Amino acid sequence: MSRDPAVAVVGLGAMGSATLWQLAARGVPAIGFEQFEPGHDRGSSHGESRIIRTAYFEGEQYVPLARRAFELWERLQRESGAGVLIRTGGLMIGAPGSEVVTGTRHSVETHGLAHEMLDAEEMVRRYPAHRLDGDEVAILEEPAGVLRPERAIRAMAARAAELGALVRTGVTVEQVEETDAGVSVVAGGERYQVDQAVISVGPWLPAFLPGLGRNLTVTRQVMAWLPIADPAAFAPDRFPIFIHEADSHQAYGFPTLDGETIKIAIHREGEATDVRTVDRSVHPADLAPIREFVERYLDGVIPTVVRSQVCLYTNTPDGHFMIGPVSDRGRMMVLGGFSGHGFKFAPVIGEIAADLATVGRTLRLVAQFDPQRFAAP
């Protein structure tokens, strides 16, 4: 780099590596710090697969961000040569009045998204692996698909380095202090003076920024891989990603990526934990809801877990993100609280963070994600 870093990015998980990539792509001198290695399995962005979709039941305000994220993921593939996105289509399944179905319908109708409504009979004909209760329906979105998280994070961090960013791994950030002159960062025993800092530390955020962190709850989530009887029936071109709301659970799953298993998990039902002391072992009680879902709602999947893994959600009270300045000085920003549905947006959130760090504003609608919305009156 030709001069001292202008921006420091603390944490190179999904959002941090995306931010560093976007800053470097603009020619902004930037440095990123990661306590492990990009693509590690200690936080929230591992487990081989994540869903990407635009038919968004969590809120129609996410649809423009998802569209832009698709564009940027495709750009990353072109620039890096890494295969990070697999188009499979997506099925949102549930009773007509379920959150998944009503929220998805609102998003597709508000934004005019191409989609198909499928009843239980049509689902049996087109996607026979799924079993639906009599009144359940599905909404099919063709562009949806699978992201490869570890591969994507490594590609973004590597691309940032190729474009001139400094990447420091195996380094713990001990202190970040906002001052009138900028931001002081102490990492690995060295002090850096930068103009702006972006804090993106995932489940470490409650301890790293306690003022904001008191509004967050970190939960322990379990992912499981189960064998399939006919791998061809669960191939990416025949078995779309899905979210199925049933029996008070929201289960989600993927096509086979290894030709032997599919991954299934239950959304937002993990117990509260602390990233520093979390139990990373998987117990029979963790797997029971997954096996029960498979036994009732999927054909051709053997309800015996052959592999499992723990990941972490960092949840806000309203389930929406934290993106924006930590204080009125505006020199330090936080990206966090992604509540189990943020990974797909990583490159556009990186773009937003780069906007805010360089020009102090963004054209994206992010006021709803203001970290200060939880401040006591």
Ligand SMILES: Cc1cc2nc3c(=O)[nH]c(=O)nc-3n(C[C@H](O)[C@H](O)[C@H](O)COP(=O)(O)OP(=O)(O)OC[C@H]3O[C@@H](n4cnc5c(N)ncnc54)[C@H](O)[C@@H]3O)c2cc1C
Second form
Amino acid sequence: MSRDPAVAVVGLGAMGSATLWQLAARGVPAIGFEQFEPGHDRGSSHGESRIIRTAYFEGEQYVPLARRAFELWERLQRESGAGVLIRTGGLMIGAPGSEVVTGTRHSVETHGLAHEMLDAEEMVRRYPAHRLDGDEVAILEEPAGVLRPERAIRAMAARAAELGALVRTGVTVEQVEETDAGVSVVAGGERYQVDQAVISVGPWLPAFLPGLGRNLTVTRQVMAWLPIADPAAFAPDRFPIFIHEADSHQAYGFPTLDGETIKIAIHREGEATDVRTVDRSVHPADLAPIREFVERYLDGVIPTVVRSQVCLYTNTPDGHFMIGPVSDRGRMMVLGGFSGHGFKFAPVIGEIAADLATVGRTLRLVAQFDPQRFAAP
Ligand SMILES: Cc1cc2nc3c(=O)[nH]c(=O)nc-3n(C[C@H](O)[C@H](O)[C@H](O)COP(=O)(O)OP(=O)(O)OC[C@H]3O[C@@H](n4cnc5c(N)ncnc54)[C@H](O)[C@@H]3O)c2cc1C
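Okay, that's the form predicted alone, but what's the structure of the form predicted in complex with the ligand?
What follows is the whole complex; the chain from before opens it.
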């Protein structure tokens, strides 16, 4: 790329690497800064797997974003040759009045999504590893699947570089300052002057932009891997991703990716923390709810955790994202507060960020994600 960068992307995790890829794909001169290496394990995007699904219980407004995200993940897969998406189908399980089931039903009905309703008996017949309480049901969605987050981030950053973006790894952005003329970025002791900056620093956001960050709560989330008795029964073509709301927990899990274990975790519920001081060790108390869920609701999974990892959510007060300018000047944009459900959307969020950075608007409905919605009146 011969011109000076017009856009700086701060943080090349899920959202930043996707933004850099989308900018570079449009021929926009851009530079991305990452304090570690793309695909590292200290932020919000590690741990081998992420769920992608279209039938969205968190809000039907996410359905068009999920559809577009699937197209872009497939494009990434084609262009990079990296295996980032495995289609497994998805099961949303719970009592008929649970958040997972009512929200999923609302999404499938509003958008006419293909799905199947399965009662407990049908679930036992088709998915014998799951044990349901008598009144529970499941909604099966075919397109859902597993994303490989570390590979995906590396592939997006590499694709951005191939298309001409400058990728600076091992470089921490120390300061960003927005003026009427542009944004000044200080990174690795050098100053860069750009037209626009995209701040995608994940759980570092509360420290990086304290004004916006005071609305956010970073939580410590534990993932656990447990051995399986029969790998074939938990293979991606037999065992769809699932979210099971039971006993007021939302537990979720994946098919086996290593032929020996499956990954299970509990959504939300992690304790508040700070990325700079978080306890990254896993303790027996962290694993107890996961083991209890497995003992009660899964057959063929040995309730002994053989591997575990801590990851971080960055939560907004309403659980919805923060996407948009940080001030009226409109030169600095934040992509943050993904509240534990952002990964699947990364490429479409990158596309939205590229729209906003280049033409100042997007066809996607992003007003609902306005970062200013939490500003004091
Ligand atoms: C346990 C767990 C399970 C999840 N499951 C799902 C799921 O199944 N499906 C789903 O869709 N989502 C899921 N999520 C949420 C999803 O992973 C996150 O929403 C998403 O990864 C957030 O991406 P990000 O780009 O905001 O943050 P990150 O990927 O953490 O990226 C931020 C980057 O900024 C860099 N950075 C920070 N400060 C600086 C600086 N000053 N200079 C340079 N670089 C900097 C960091 O090093 C980091 O690489 C899950 C999250 C967790 C923790």
